[in-house]
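One chain follows as structure tokens, the form predicted on its own.
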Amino acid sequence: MKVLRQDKINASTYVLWLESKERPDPGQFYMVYPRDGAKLLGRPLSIFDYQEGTLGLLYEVRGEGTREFTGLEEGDEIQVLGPYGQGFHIKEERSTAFIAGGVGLAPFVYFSRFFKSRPKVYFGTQNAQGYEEYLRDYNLGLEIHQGGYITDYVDYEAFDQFYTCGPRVMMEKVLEDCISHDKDLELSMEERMGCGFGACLGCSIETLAGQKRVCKEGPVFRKEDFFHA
């Protein structure tokens, strides 16, 4: 894919904008490959936004592969495969809240476009710098908290449907809270991936139905995949 531009949200977080004619489903992801041949594995990046042939992927610099991405410039060509995975189920008639941690915010920006009314977004991050300004033109009911536990701020009684993405410990708490409040929940799981399309089994997780591949059967799972009602 051709690079259109890069936006820098803060010192460690970027949005890479690419030329893409295929409209993805909310909750899917792409595998982006470093141009350095020594780094063979792609990095799974969630869809931040898609508009009229322009695909945005949010990423955080965590190693040499993602650090290489920061040097991409307009006109560069990179290898991008996808979209992969099973996305979110849209339940527009329900009052909805998203619970995001860190770069787990990424899928909810695009997903919010599929709702007539503005969803609530609870967003917890260790580095909130730049996010509010960068997201000001998006129709998000954004509530940002830096540090601590974002789950401490969620009003579970105010909404019928929840979606979450972020660190595993955060999503485990969201799952526990949605079970105790009898709320519907979908979880977008974050795992290291080798291939992105189910061949290597490296991203498998345990569900009530046995081992499931996050890249193939996920990344979106339902509360019922982990909990017997």
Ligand SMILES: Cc1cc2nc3c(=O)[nH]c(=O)nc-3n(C[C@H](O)[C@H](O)[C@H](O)COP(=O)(O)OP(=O)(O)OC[C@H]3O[C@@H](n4cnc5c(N)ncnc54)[C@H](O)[C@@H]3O)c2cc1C
Contents of the next structure:
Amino acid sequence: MKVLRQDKINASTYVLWLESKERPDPGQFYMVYPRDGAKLLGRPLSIFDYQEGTLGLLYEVRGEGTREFTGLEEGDEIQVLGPYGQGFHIKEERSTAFIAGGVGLAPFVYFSRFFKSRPKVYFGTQNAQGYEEYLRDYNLGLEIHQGGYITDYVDYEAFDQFYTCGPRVMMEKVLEDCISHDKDLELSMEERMGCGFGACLGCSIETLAGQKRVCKEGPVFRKEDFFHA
Ligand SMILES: Cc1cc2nc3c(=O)[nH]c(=O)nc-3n(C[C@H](O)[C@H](O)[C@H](O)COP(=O)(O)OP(=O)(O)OC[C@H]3O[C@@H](n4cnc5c(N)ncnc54)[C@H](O)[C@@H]3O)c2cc1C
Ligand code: FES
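For comparison with the form predicted on its own, provide the form predicted together with the ligand.
Starting with the chain above, the whole complex follows.
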């Protein structure tokens, strides 16, 4: 795919804009391949936004692959495969909240475009710098908290349907809270990936129905995949 531009939200967070004809489903992801062949594997990145042939991927620099992405410039060509995986189920008529930790915010910006009334977005991050300004033109009901536990701020009684993405410990707490408040929940899981399309089994997780591949049966799972009512 061709790089259109790259925005810097803060010192370690970027949005890479690419030319892409295919309209993805919210909650799907792409495998983005570093150009340095020694790094081999693609890096899975969620869809931050898509509009009229332009795909946005928000990423945080963690290791060698994402560090390399920061050097991409307008006109560069990179290998990007996807969209992969099963995305979120849309239940527009229900009052909805997203609970995001860190770059777990990424899929909810595009997903929010599928709702007529804007969903509430609870966003917890270690570094809130730049986000509010960057997201100003998106119609998000954004509540940002820097540090602490984002789950401490969630009003579970105010909404029917929850979606979450972020660090495993945060999502475990959201699952526990949605079980105790009897709320519907979908979780976008993060696992280290090899192929990204179901062949290597490297991303398998345990569910009540046995092992599932995060890249193929996920990344979005339901509360019921982990909990018997
Ligand atoms: C379905 C899915 C969607 C994702 N969406 C996004 C996104 O939108 N934005 C974003 O910034 N990141 C996202 N990630 C995480 C992202 O893929 C990793 O941060 C990235 O692959 C790290 O690559 P690297 O080369 O920088 O790091 P590496 O050098 O490969 O590793 C550096 C560090 O990152 C950790 N790491 C590597 N891969 C993962 C992973 N898959 N999950 C958790 N930790 C990992 C390693 O354990 C290590 O500590 C997503 C992951 C999945 C599975
Ligand atoms: S990453 Fe290969 S099966 Fe999921």
